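To begin, one chain is listed below as structure tokens, in the form predicted alone.
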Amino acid sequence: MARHAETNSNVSRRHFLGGTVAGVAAGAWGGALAGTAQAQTGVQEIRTDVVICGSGIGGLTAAVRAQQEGASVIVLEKAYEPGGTTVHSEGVVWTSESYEQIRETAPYGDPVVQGTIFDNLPRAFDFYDDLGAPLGAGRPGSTRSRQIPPVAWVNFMVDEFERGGGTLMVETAMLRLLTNRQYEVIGVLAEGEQGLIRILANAVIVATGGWAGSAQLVTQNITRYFGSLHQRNASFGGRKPLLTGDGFWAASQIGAAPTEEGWDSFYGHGMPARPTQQMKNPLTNYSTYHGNWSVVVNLRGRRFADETQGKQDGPPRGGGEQLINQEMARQPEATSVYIWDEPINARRACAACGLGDIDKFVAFKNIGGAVATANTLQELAKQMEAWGRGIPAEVVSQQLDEYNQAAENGKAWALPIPKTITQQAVPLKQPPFYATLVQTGITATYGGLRVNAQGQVLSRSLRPIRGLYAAGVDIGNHSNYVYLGNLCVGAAFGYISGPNAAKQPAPQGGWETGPLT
């Protein structure tokens, strides 16, 4: 097992080192091309049963499941190594313990998607166990939560896939879907180190990880401050291609239906506001998890949303720090200040609170982030003003005084901007006090493709597009504002889409591409 010099990744060397991959890919292409004429344009052409775009938990689960049905499978990955966002995740694959709880938590989510995940996630766990994949216990008493060691799990699944005769092509991006004259998906056009490749297949599964890195989609749907967002996990500190919505764009070009809801929300956590020194991986070491316990103000020094609830409607449903992180994305420069006291520091922002066992205040300070600590809130506010970001100390002090008075009287819910969940609406009274300048981190988007319970992508007329399936967060509206898990979408729909794609018959309209492609 080798460790990549730049990324500190443990993903097996043979899967991503350029020279080795070129040799593996060339050998695989040679076998696949036997008896197939190369196109006159110089574009190489390959035939397979199923092609999968993306090698995270959704793509790899679908790949092995399709192989078990006897299909020949090719997996494309545009990054230099397999694993997608899965390989950089915390590895908790979970959903709620009851379907009713899912609907209560995210009532505007797609009930078909939510129900399919709830029903099939335990079956996906059984599938991993049967394979012998590394899979740990989940939350105590949970039947729908398990823990994967991300790098080891990805390596195991890639090995399993390749032992079954599958071909993995890294640094190979899917450019578009191919369709014939009967509007059937018959493969993909991809681009790798050796040029353009037409891969003809009975079925295509898109599992490309969503559109968190698409400036156009993020700006249209979430915030105008796209350039200020941290691409958390997925870009691995800027050294990996961004998640630019490849699957969504490709499917949309041939008439796929977008989800009706979920476009203005996403999953992520706050991270150190720039400028800082380069963050070492994993980026979760620098992610905040205690914003809901803090008082959060923007660069104007004012609270802008309920730290415990964001701006969601209805009764309190919680959701953690990621809700205030979503609202922060719409504030100037997608930036805010988290302010907390010593009890919160000891219990919520300490080494026991996040992956990597790093005290968040110390972690931010060590990489040159803007931090402050003082024995009074007034002095803390002056230090914040001294950062030179335009934060007025007087306004901060007024906001903290107003908040503390309401919280001490148990009436934080009655503030002009309430803090609704009482147990998290605690007054900041015990020094030292802490403040960090935080910017929004975005991990995964919630809007995406509309699918049915078989994993088939639906057209805008809500009919299945023949030959096109999806897995992972290319599928939209599972989570809706409140986070319901990401890895579960890949696990459950990879489990479903893989065998269904493997059973897809050859296209009725033949292999000649039509006017859409």
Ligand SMILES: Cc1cc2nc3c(=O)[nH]c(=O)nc-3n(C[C@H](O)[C@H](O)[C@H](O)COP(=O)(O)OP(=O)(O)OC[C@H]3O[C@@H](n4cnc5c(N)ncnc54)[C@H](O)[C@@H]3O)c2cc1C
Given for the second form:
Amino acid sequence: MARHAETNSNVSRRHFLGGTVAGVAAGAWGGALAGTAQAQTGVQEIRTDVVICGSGIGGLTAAVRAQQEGASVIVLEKAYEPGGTTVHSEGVVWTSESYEQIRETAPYGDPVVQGTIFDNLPRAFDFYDDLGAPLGAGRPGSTRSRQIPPVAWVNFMVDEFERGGGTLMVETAMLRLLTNRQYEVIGVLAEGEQGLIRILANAVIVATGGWAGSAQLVTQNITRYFGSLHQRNASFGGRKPLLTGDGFWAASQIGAAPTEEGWDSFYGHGMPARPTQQMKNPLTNYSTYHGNWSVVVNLRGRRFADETQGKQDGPPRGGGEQLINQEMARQPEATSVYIWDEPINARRACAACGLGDIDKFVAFKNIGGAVATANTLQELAKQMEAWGRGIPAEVVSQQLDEYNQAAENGKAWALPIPKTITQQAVPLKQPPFYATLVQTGITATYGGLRVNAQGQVLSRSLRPIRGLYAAGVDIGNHSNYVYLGNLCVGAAFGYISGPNAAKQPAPQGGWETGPLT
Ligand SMILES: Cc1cc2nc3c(=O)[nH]c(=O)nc-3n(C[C@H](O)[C@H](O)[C@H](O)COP(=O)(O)OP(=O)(O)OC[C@H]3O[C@@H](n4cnc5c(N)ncnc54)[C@H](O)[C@@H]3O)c2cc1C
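Counterpart to the form predicted alone, namely the form predicted together with this ligand:
So here's everything in the complex, that chain up top.
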């Protein structure tokens, strides 16, 4: 897997602001404004065929696909630049190689969503190839993985969209959906620097990237330590949350169904706890990938979950460190300590971890994260106590002794808190030993909207809501606790929802908003 270079990490704001927004503000709106009562009240009004909320992989794929069907399309983007989490990602668009494997890995996932992604991902790859979009090879022999260079891909898709006559409006957020008296979706109310805008459309696609930054939803479903989480997503490691569940809230308000499962789980990786300096792109430099190889203790010095399987019962179903990262979110301050030894450092925490030879210990240290290294585990534990975060050295030493004894006997699976995957349950024997203070990073949420195989959002009586579609991780329950890829949800559902939205006929009940809006 390639790691995108730092120089490759910023989508040019000037390009989009200069090229698109100025044009929209000065020209396109003027032409599109309808002389309606709303216009007279100061709220501008635009008419289009399809409006798409969000410009990550879900939104951009849907936008170009809808255009290819001849639709006029407006993409709204809340942030000052397009690309969302997609542009900060590692760019591996993947899911499992067989549908059976998907069901086995995430049996509580939604089979309709999982099957739709599995079936359509290769079609989405063909679509990108036909467009000439930058798209690298996948894993050897894989039919369900390809690599996008995130920044170049986003730039390409935006250019393609604009060349086709599409309008991208940055710094313009969808506030709510508009419905008519027959409860058909007829557009959105949006807000930008220019004020409020009503955009009337035959169809709306929500692709707002989930709810990792919604204090309310995260606190209700995942952890009460919302404020301690790193926003490892479009918000770039903790600045103002962008992924505030806007698609979910807006659709819920008009009767959309939430997925039945997946709400307490999410995708992410550990990141430095309270670093004193700001992180720079790429976020993967500061993301841990070796929690499952480490011994992980909380601020009380105790192991709290199986580092290899989190809370999963039954036979191991794979997973990687995302599982311990999820469990860490529920520990005090969503914080824990990863502890490992030299062989793990060399093979897992440093080099050959699949993401370039970044020494994570050094990366954490360089931005002022709490780190420790010592030649004995006792000395390491003392240094951890000296961080001043209340970690008792004595408890840590006792936990490490207990773990090491069990691991040396091949019995870590039998510990009161087991470490189930034996291959990863190695004793920490070889100095130097390492410890870093880690905080949960949240990337994409797994609970979300219920949809059918056409990408239509379903109502709470499980009927399609006329005129409303979704793409990307606003759609819930593809992954469920175990991670099965995120970009694939945007690629596959963008591929489907775009043309379906483009074919949506004008609303039968007309353009006058009903009582809800
Ligand atoms: C470091 C890192 C590495 C990753 N690597 C991978 C990987 O290799 N493979 C993989 O599958 N996944 C990966 N991911 C996860 C993946 O990038 C995301 O889950 C995926 O990009 C989500 O796509 P999306 O289109 O659903 O949402 P996003 O790309 O987040 O786009 C949503 C957009 O909607 C906008 N928005 C929100 N609210 C509104 C509103 N009200 N109005 C208008 N716009 C709004 C947001 O600002 C955002 O731009 C990674 C993530 C990170 C951070």
